[in-house]
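A single chain comes next, written as structure tokens; it is the form predicted on its own.
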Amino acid sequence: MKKKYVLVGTGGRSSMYLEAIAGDFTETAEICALCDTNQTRMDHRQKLLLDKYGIGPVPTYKAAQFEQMIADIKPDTVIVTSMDRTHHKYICRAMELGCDVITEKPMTIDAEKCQQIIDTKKRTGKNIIVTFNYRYSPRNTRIKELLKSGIAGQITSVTFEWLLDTSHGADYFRRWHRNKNNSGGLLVHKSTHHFDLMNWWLDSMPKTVFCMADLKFYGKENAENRGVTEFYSRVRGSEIAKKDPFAIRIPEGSLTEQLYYDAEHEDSYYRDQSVFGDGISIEDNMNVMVRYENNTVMNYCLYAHAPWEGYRVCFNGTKGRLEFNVVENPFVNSDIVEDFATPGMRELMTDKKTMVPEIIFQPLWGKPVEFTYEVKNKSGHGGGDMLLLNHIFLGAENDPLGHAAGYLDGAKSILTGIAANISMKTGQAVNVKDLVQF
């Protein structure tokens, strides 16, 4: 029997779920309704389902009609892909109305909202799946297997550097994410992936967090300090933007145009804001130190204006050092990456060579050993998306490495970022156990 799904939030992140249900998982899943603040976006998604998959017309509900949608449709599960600051509202109300929940990361953006989700989950007994697709990436799975094997011994410390390039990284400073009240900043919105990986890899959770971070590159003041004298608020209609390599160019007829340009008359949300404008309240350079419950210490660095994108993780253990180096392809959550990539990134995208990540173990004595992994599909996040979707829509009974993530994983991943946000304000280390009660 098919499970009935409804989806809240029809922006870019909804595509993976809608097309999975309408495509590969039609035998087990059915999309029964859409909900959003913006009717134009829902109409576009409705048309896509009808034209591409022959599904529909699917009923649409404005955000204020969420409870009416649940009453009308009686879904088994609510999929939440709305703006981060709204996640907790839909997650909690869905559970209170008798539904299970699948939610995009981050589960929510602050400790109060996190506690509300934990309490509602306990009270209702409903299920929450948090979609950490990076766990499922074959290369990240290989690291989990190696650490679990004990090859490096007890892990004493970790250095973790994540670089966002001037395509992907810049994009967070154009969109709603640039307002920390919406996203919790990159340490919550983006780094929740990385902090979840570390929790999963180490089989532990954060205990104490200290952070220093700032906005050092994006924003008007920083641009002025570098000698920039011409500014604009958004790309559309701006002559100045034509000279800015950071300006996004949205092609006519593209998915992004249909979801955002065509929909902005309803909510005045502008997808093409200048990354060097006023009103940016998130950081672009972040350094975090974390002590975990198992006594491992991690030094984490994230910056969002790098010339290339990828990450480096080094695990120092009692038997040696495991090094993990990844160069990722440029990415942005739309179909327009080639239109606003910097020249260097554009050249990289046309390079047909496969950029293979390196996993190397250096024992305390002896020669280094290189490890490989196998990618069995071409889905997003290094082949992880399809494996994640299989778990979501077919079940995760066979899960020896614990890929499937629930509400506790969702909470533990964001608590590092939430604690880091508090630390950067107070200048003090934060004890994670003081933030929420499990």
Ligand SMILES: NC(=O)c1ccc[n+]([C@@H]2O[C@H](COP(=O)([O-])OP(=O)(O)OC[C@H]3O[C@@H](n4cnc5c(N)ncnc54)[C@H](O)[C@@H]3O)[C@@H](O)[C@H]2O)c1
Contents of the next structure:
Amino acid sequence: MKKKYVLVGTGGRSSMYLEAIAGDFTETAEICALCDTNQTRMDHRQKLLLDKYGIGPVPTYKAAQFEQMIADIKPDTVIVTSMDRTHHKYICRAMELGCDVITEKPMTIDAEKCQQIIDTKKRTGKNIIVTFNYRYSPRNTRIKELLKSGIAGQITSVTFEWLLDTSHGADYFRRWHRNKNNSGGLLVHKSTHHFDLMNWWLDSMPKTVFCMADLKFYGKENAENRGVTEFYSRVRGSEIAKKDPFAIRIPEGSLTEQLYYDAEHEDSYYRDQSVFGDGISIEDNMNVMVRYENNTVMNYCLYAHAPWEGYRVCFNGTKGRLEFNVVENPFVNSDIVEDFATPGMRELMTDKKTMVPEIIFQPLWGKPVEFTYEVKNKSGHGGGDMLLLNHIFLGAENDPLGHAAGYLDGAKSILTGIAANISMKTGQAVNVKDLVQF
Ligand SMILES: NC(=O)c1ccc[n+]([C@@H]2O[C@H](COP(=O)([O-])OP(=O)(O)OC[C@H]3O[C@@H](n4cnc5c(N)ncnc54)[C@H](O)[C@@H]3O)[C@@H](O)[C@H]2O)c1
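Form predicted in complex with the ligand structure, per the form predicted on its own context:
Now the complete complex, all chains and molecules, led by this one.
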């Protein structure tokens, strides 16, 4: 029998779920209603389902009518893809009203809301899936297999560097994510993926966290200190923005224009704010030290204005060292920035290959060995999205590596970032056990 789904939060991320239910998973799933604070975005999604898949018109409910929607539709599962700050409200209320939940990361943004989710889950006995698509990416899965095989022995320490480039990284500073109250900052909003990977790879969870982090690049004051004198608040209608390589370019007729420019009259959600404006309360350079329950220690850093995007992870073990180098985007193509590139540099920049092998293991006494992996589909996040969707909509019975993630994984993945947020304020290390009771 088909399961009935409703979805809350009809912005960019909702596409993956709506198109999956309406496309590849029609035999097991049915989308029955949409909910959001913004009617224009819901109407857009409703039209997509109707025009592209012949489904609907699916009823739409404003956020204040969430309970009415549950009463009318009686869904099996609520999919939560709204702004991070609101996740806990929908997760908890959905479970209280008898529904299971599929939620986007981060499960929530602070310890209090996390506790509320844990308590409600235990009280209601309903199920929560947290959609950690990075786990499913074939290369990240290969690392899990290698570590599980014991090739590197016991992992004593890890260095983990994640770079967000001046396109993707900058995007977190253009809209709601830039306000820590909405997103928990990048150490929660973004790093929940990275900390989840590390918990999963190490089969452990954080014990003690220490962090130093700052806003050093984005924001008006930082730009002023670098000598910038011309500012604008948003791209739309700004002449100054035309000279700023960090300004988002939203093409006419694009999906982004329809979802955001066409909808902004309802809620003043401006998708194109200047990254060099005032009022940014998140960090762009973050350094975190974590001791895990299994005694591994990790040095992690994230920065959000890198010239290329990707990550490097090195696992130091009692039998050798496993290195993992991923280039997701080798450079950022800005018309303005590219003018400065010499032809030789351009050639280098378009070479998508890493200078070093992606996955390499060096035993303590012997030659390095390179490992490969297979990408079986072209879906997002290195082919991970489709594998995740299969688990969600067809079931995760066959899951030898434990890809499927529930509320405990969701909680453990945000606790490093939540602890780091406390640590960067107090200057003290934080015991994760003091934050929530499982
Ligand atoms: N796993 C991934 O790779 C990935 C990628 C992108 C986004 N996400 C997650 O998906 C979620 C949505 O991100 P997005 O990029 O689609 O953002 P978005 O801003 O495009 O969409 C968010 C939607 O939530 C709605 N909303 C805001 N407040 C609401 C409320 N109180 N009640 C109901 N709806 C509300 C907004 O109107 C908007 O339509 C976030 O939690 C984000 O972390 C995950």
